[in-house]
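As structure tokens, one chain now follows by itself in the form predicted alone.
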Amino acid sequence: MTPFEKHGQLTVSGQKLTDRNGNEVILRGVSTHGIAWHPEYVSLEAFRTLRDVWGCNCVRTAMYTHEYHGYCTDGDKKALYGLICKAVNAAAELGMYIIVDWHVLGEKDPMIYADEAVRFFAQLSRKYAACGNVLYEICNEPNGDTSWETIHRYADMVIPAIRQHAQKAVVLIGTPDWCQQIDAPLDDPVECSNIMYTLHFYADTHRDHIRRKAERALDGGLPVFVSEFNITDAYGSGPVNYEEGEKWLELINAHGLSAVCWSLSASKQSSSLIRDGCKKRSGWTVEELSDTGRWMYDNIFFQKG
């Protein structure tokens, strides 16, 4: 039985994801790197490996909106949209949940491309209105001087574009400072059902001060989803920090948080899960994983069953 066959469409109840029977569901999975740069990992075979070998029930597709070949800049919109559809179709065939990530980063403020986001999510949610396995992440990492007030205003524009077609779909909303200010929505939450707020961390950079914000958000009742994390520094490079990774793991497990790690790629960056030089696009052995990938594989995130 696949994850989706077991649970069906998810909803947000209080702080938790729940299935069609009201049972709590925790999503654990892997994010692609930017699909414009690494389209080779958007495949049925790669996702099948994540499901059957790693034990993932979720995959996240990262589509950069601003950077080199970004969807809203010089990228091939048709090709990028096609890759998103390929990913959604593969996840649906495998009965996995999929997060479509509008990967705000270099533009800092999601309002810069808000009109594009509205069109994109309206088009995609119309196409996949009947697919209950799709979650929509509407702004990856707002940063710079972007305030929660601005993100809230952006969410109020984009969520209705999704809801007009996918009325019950779960929507993930980014928070300020690269999703480290997870407690920012406490005083002004988005008034909408089936939403969660995203927390991102890179364990070697984001330590106790961010964990305190996470605890404050959780104690305040916010539904939190860790839609991107790793155990490297914030640049995805440098040595892995196993000690800080374990501290984050304790928090995630203590609160039963859904979590998706970065990233399904093979490069010299220590945040890549596949060992640099590995040419395989699926079916990776443990020996073909990076140090980070092996830590992820060996811990609770990817233990099958």
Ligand code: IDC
Second form
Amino acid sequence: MTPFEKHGQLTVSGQKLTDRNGNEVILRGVSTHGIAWHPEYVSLEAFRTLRDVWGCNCVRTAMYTHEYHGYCTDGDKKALYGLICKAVNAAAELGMYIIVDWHVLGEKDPMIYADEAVRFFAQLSRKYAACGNVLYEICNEPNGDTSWETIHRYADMVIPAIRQHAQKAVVLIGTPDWCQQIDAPLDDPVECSNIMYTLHFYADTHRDHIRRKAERALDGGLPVFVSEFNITDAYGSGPVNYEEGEKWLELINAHGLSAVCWSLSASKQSSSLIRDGCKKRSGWTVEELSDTGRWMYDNIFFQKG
Ligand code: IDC
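Now that we've seen the form predicted alone, could you pull up the form predicted in complex with this ligand?
Zooming out: every chain and molecule, the one shown earlier first.
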């Protein structure tokens, strides 16, 4: 039975994701690197390996909006939209959950491309209105001076564009400072059902200070989703910090958080989950995982076999 056959459309109840029978669901999976960088990993076969060999029930497609042929800069909109559709169709066929990530990064403030975001999400949610396996992540990592107030206003623009078609779809909302100010929405939450706030961490850089913010957000009742993380430094490279990784693992398991790690790629960057030099586009064995990939396999993905 696939994850989607088992659970169906997810909703947010209190702080948890729950399935059609009201049972708690935890999503665990991987994020692609930017799909414009690495379109070769967006395929049915790649996702099948994630599900059947790695044990993921979820995949995230990162579509950069600003840098590297970004959707809102010099990217080929049609091709990028086509890749997203290919990914959603593949996930649907495999009964996996898929997070469509509007990868705000270089532009810092999601308001800069808010009109484009509204158009994109309206178009996509209309097409996949009946597809209960899609989650919409409306802004990867607001940063710079972007305040929670600004993100809140942005969410109030984009969520209705999605909800007019996909009424119950779960929407993930980024938080300030590269999703480290996870406690920011406490005083001013988005008044909407089926939403969660995203926390991102890179364990070698983000340590106790960010864990305390996470605990504060969770104690305050916020629904938290870890939509991107690794146990490297914040540049996605440098040493693999197992010790800090363990501390984060304890936190995410204690709270039953869903977590998606960065990234499905093979490179010298330590955050690449596949060994550098591996040319395969699917069918990666556990032996072909990088050190971080292996740690994710052992600790994060749990639907093995
Ligand atoms: C990084 C990629 C890197 C790419 C860069 C572009 O790993 O290959 O050149 O983006 O800016 C994030 C971001 C994510 C980053 C990642 C590692 O969401 O886009 O990917 N990271 O730096 N937040 C914290 C770390």
